[in-house]
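Here's a solo chain for you in structure tokens, the form predicted alone.
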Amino acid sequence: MKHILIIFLFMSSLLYGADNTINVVKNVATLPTIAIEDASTDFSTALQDRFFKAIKSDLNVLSIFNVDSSHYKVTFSNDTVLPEEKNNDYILRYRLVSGESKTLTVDVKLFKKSQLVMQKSYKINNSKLYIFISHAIAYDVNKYMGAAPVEWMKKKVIFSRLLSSGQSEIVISDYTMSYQYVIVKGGLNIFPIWANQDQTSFYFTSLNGAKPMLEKVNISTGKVTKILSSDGMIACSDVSQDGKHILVTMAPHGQPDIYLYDISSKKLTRLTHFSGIDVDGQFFGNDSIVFVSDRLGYPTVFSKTIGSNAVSQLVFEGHHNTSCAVSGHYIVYESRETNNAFSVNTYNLHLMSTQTDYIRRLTAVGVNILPRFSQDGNTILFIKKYKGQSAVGVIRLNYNKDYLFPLKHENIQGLDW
């Protein structure tokens, strides 16, 4: 049980051409405005201002408006634009419309100075996943506008969160956390992933048994698969793009490695042989993988080519580099900056290509972890701890801009979207 806490503690610790790891400064001034206008009536006040505040906030993430904080009250079918909003590019007016069974449908125009360029309904059978519109209206309008594709706003976000010693839950969400939905609870259950790219179902690991076991639940159905289990630990840390492979840690000889395994033929191939601690494996093209590992006396970040003995570092500055994703030749990793024994370190996340020798800070303050990818790899969802408060932390790599959404009372040990 002690090499499990260690690790856990251990683990837990190609855009358009462009180069992500240079810094991407845009002048803001430049941008297009947008105002939002409510044409709701008769409706719930704290719901209108939930609504106002989420779509406000989605049209600011995407990056490519000044969106104007005030909230404008006016008459859906009104064709006038207020004085007061004359000035701005665009205006999105929206009309929440309850319906039976708590259901919710949103009425959107999107004008171009005083002129209609587009309209829309949404509806969702409960009320309370309004947020879910909401990220499907920003999509929309930046659609329109011809931006770079933003699919990762209508992801699912799956977290586990730590109760209390022995016990945990596994969580379904929006990208800003704002939505929950509790999917394993019961024990001790960590490291979520998702199983394939429509995200309908997952593997996670299960600590209530005698072993530890990595099992695999269908969103749909709910049915549970029991998939691998090992002394010592076992964790998923990534899929393949095919959802047939994946990659787990596991420590049946009492430190843990890197295996490989494939789900039709259940075929377990162990990838790395070191008497220390590999970790965190992540597929790297098509026959390769990065992994972060102590082979140095320090946990930093390494590559390998599958069915090879060669192992490569990757990562050259500074001596805690832990938690990496990958996307293309993308690699962000965090790392520890500070070594203070009696106070919080500060973790920061790091973006390198293996393209070039350019490392970018993407952080600058607290503890920062848990980087993951969208899947176009233009974004990157993580967790910000600063000053006691925790929050999710969206990074859009292109803009040169972060953004975050506090959380209450989060302590998330596993992330993935």
Given for the second form:
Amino acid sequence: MKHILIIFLFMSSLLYGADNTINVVKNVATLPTIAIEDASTDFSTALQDRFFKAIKSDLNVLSIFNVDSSHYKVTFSNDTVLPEEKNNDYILRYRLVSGESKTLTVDVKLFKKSQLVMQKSYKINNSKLYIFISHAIAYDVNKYMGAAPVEWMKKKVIFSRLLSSGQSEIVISDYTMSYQYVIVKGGLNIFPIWANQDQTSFYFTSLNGAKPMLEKVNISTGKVTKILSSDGMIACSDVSQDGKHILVTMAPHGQPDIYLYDISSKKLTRLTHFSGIDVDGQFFGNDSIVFVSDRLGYPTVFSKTIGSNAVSQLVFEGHHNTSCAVSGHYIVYESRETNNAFSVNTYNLHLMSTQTDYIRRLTAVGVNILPRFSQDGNTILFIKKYKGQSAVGVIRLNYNKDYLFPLKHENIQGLDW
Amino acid sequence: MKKVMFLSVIAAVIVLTGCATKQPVISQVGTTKPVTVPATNNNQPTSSENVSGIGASGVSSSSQSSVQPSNQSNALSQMQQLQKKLKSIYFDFNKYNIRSNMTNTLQQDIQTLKASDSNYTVKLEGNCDDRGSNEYNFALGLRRANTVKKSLVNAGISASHITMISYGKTKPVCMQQTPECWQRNRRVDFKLLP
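Alt. form predicted together with the partner chain, vs. the form predicted alone above:
Complete assembly follows, chain above in first position.
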């Protein structure tokens, strides 16, 4: 009887663990502790401090450790562990080594209870790119620990930011937006979105001509291809997994609707025909889309099967749900709880599943916008604005944890991961 | 065309390789040569395959003649004077219908346009406050512009002399998080083109 009960409890926990809309409020298991030892002698103290903060943040975001926040200084070859660190389960020791032409090498050792279990070296051509080494180290530590993959840590983020009225630029960054590279500047260029899984090209909308123009940029070659133009507006909302189709919001006759565009055949198919607003189309399964429409008098999230006229309302809560993202059967959407123009300007993120009735509120305060799933669907990146400050947020759904990385006066208008 | 969009090919696209080796190398890929792309008014796709894509869509190509700069400074000056007389139309939060206290303003704009040189092209620019997603606000701004366009057409102004564009929340006239500032940004502006 006892065995049956144990099996039942185990199976129940598996069922709940498989649903990201379930909010785990208490973890019974205690996380292992890890301390970070800095053995760097090269480079400035400022860079050493920045790298320490970066690796500490990355280890925290993994959500599999309790990270000791102390910045310990040691000798790299030292085989012993500092007395104050003996209680930690793991020690991550590293040193920054400068090479020719600003080259940065980072030597890393991972100890488990004073036992060396991992040793690697990482090299990059420019020390300004140190954040990517930090992400790579965290990725390898996570892999050694056998935790759920964090491929998203190595993915690049592309976003557009408003510099002033009518002036924007498109930027590529790491997931914390610590390292930023401006790839399109001058004029008004918005709605960047990766064109393929390899992140070697992207689409964006240029508003610098007589008509809005959807363009595609190959990062490796620099080739720019004009794809589509439309009166009024045009935006690429989603790219299919294989990169062969895109969902575009455009308004050739002044009416914003969602279109399916076949990249190879250049065939454009109108998917929505509502006289109001239909935007933000997202591929949903093999034959459906999820999109935002104001057909009820306020914007909220709907779905429809491609080729069918019928639409289904997916989100019934909130009165101003203007954006969503899809991963499998999960949908994350931003929602304003009231449609009152003068109420507190608060937007929160909610996670729903089309297979259950549960809705999980992911944020509680501030303006939380632009949610984007990681490729595995277990992590969400978003932008938070609160009390005059903004940050990029990372939500680890399976671990019920979220992390914020402050941004400097960023007015981010569009984001893809 | 003075505006030039500088497109830089990324110099530091980072990929991790060689994870299985003892010394993973984080390398640079991509070219480092910057590319300069001038923005033009010619919005037709340059490659033939893209032209077929546009044609298949039924998306009409724009007439380029309406946006060519005029050489007659007097005419340009008159047009600018006329544009100053046109008042923006303001909207309620998340709405694109003409509210009652904007009716007179819109009628004055219509009378001003009808009394002017009919060869001008009226460009209606839809704008929004910064609440809500970027894409939704672009559609909302376009709907606002379309509402104004319908009023102009109903009043007898030729639809062929009207173009629309939405800037969503990317062309604010103020940036404060106040109801007054939000109101100033929920608008349709009139621009005249020769």
